[in-house]
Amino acid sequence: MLRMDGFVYRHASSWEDALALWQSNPEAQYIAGGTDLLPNVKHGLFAPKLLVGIGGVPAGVRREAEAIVISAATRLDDLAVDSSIREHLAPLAQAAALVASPQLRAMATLGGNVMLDTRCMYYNQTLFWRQALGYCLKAEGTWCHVIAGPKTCVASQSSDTVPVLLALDARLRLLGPEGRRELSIRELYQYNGMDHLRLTAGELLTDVVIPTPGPGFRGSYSKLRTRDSIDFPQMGLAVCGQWEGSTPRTLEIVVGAVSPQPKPVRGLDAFVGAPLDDAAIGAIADLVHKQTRPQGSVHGDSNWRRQMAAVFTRRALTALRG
């Protein structure tokens, strides 16, 4: 039996209350749904002395000037069925609906999915398993078993909502010991599986701010995984843009779950402003294939995952061009 002990739980009624509780104990961690954190505590990956519960902080979706604002405390299940999200941000609703299982989506929050710890099949194991292997670079050890070296951790950023939020150019509102600030989600992640978030200690994500999409917006999210429930993505693909018929006026493609940070695809401007015929779609799929370099930190052959990124791109663009 995997046990949890050694910590105290305190419930916060507001973001400010949560920050104050965190400041009272330097070994505290925030917890909302706990669908990722608690298994990691059971596996001995984290040993917090205080868990600050933020599941009771006000959640929901609201409108601000030219933006849709989603509280970080919003449950993924609520996000997936929210009428305004389904109408205006369909790919985000798709991504939320594909996370894990219905039971987990009923607990997990958008903020937790954005802040999700990087994952690796050599890291997300029991303490007994990791001891037998000699640990890994991300926890207790000195060696990355994925790349067979001592210098770089390539545990994957495996959130489903993050590729979509990058494609939508979302911004994050943060609250920390030094006050409030706003950060582009594209600036949040860095290529370091041990420290993949550019945050200061104690910072909380309070809101996700998404610019209201312009006319002709279309998008989709596709997820590669062994089973159609429960599993984390082996590769995720977000495609978003503004369309006029079969012509993209803007186009963003982001590949997820292949490295410690999501991968926005470069060079798409060359395909904007002209109808997407089969040749153009094939060229974009080749571009995605060229720029996608999956690490072996999650299950599934890396070359196969790379090929599937191109396949998913071709399928998504063919459907979106109408």
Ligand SMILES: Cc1cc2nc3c(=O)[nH]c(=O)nc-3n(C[C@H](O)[C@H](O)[C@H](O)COP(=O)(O)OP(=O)(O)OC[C@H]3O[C@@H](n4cnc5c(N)ncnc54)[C@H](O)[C@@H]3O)c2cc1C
Second form
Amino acid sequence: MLRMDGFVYRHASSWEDALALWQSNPEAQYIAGGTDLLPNVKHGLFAPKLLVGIGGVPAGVRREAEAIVISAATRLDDLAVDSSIREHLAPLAQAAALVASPQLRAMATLGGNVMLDTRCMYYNQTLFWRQALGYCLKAEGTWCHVIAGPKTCVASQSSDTVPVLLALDARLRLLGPEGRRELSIRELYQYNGMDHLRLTAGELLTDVVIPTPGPGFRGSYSKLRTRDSIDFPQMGLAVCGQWEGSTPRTLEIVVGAVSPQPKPVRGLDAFVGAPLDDAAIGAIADLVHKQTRPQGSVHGDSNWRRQMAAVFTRRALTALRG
Ligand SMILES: Cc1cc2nc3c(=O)[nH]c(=O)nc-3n(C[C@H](O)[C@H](O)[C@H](O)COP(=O)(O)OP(=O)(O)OC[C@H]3O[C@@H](n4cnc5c(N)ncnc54)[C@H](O)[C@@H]3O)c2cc1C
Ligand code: SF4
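Based on the form predicted on its own presented above, generate the structure block for the form predicted together with this ligand.
Once more the chain from above appears, this time first in line as the rest of the complex follows.
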């Protein structure tokens, strides 16, 4: 039985309410669906004194001028079946539907998925397990067992929706002690598994804003994992673009779950504006392979995960070009 130390739970019914509750106690943490936070508390990774519940904040998807706006409190299950998400942002619906299992998606929120802690097979373990190993740099220790060194943590950003949100150029609306601000999701993550979010203390994600895709938009999300029924990604690949027949007018590819930061693939402009034949698809797959360097923080041989990024690229582009 994994027990949790005592904490106080306070329920917020608005973002402002949640921020005010957080400000009342410097050791507070936000909790949305709790599907990641509570296992981490049980594993002794966090010991919050106050949990501020944001599951009661209004959820849902709405339209604003030239954008689709999703409340961070929206459950992944609802996102996966929302008619405007399915119609305009199909890869996001696809990614949300591939997170964890039906029970977890019924609780899990988009905000929690974007803000998810980084993962590592030496870190997401019980206190007893971690203690026996002498802990690690990310929690209570001084050594990284993945790269065998005392300085860098390469725990993985392992959210399924995040590569798609980067490929869709999403913006994040944040509310914190210093007020409101907007940030491109491409600016949120940094290459440091111990501190991978560029946020100030207490900042809340309130909304995810996605520009309505232009005409001919097509995209997909593919996920590599051991058990399709529940597992986190060992690698996730988002491909999005605007197409005219088999010609991409824009093209974005983002690889997730390989390092603390999702990886947008560079150099795709060279393939835009001409029909995507098999040779071009092969060249893009080579580019993805070259730029993907999976760290050994999650299960699965790193070389295999890298090769699968190229395989998934080839499959996705072949399907998308029609
Ligand atoms: C068995 C299992 C399998 C899983 N498989 C997957 C998987 O395949 N893919 C995947 O992506 N995830 C997976 N997860 C992780 C988790 O279920 C999801 O990432 C989920 O979306 C987290 O959302 P939540 O609302 O439950 O977040 P919570 O657990 O409530 O919170 C997660 C973190 O986000 C912070 N947070 C939450 N909302 C906000 C906000 N609005 N503003 C600021 N901070 C916020 C919390 O403080 C916490 O640090 C799995 C979890 C389990 C237990
Ligand atoms: S990558 Fe290294 S430091 Fe980071 S969680 Fe894993 S073992 Fe710990």
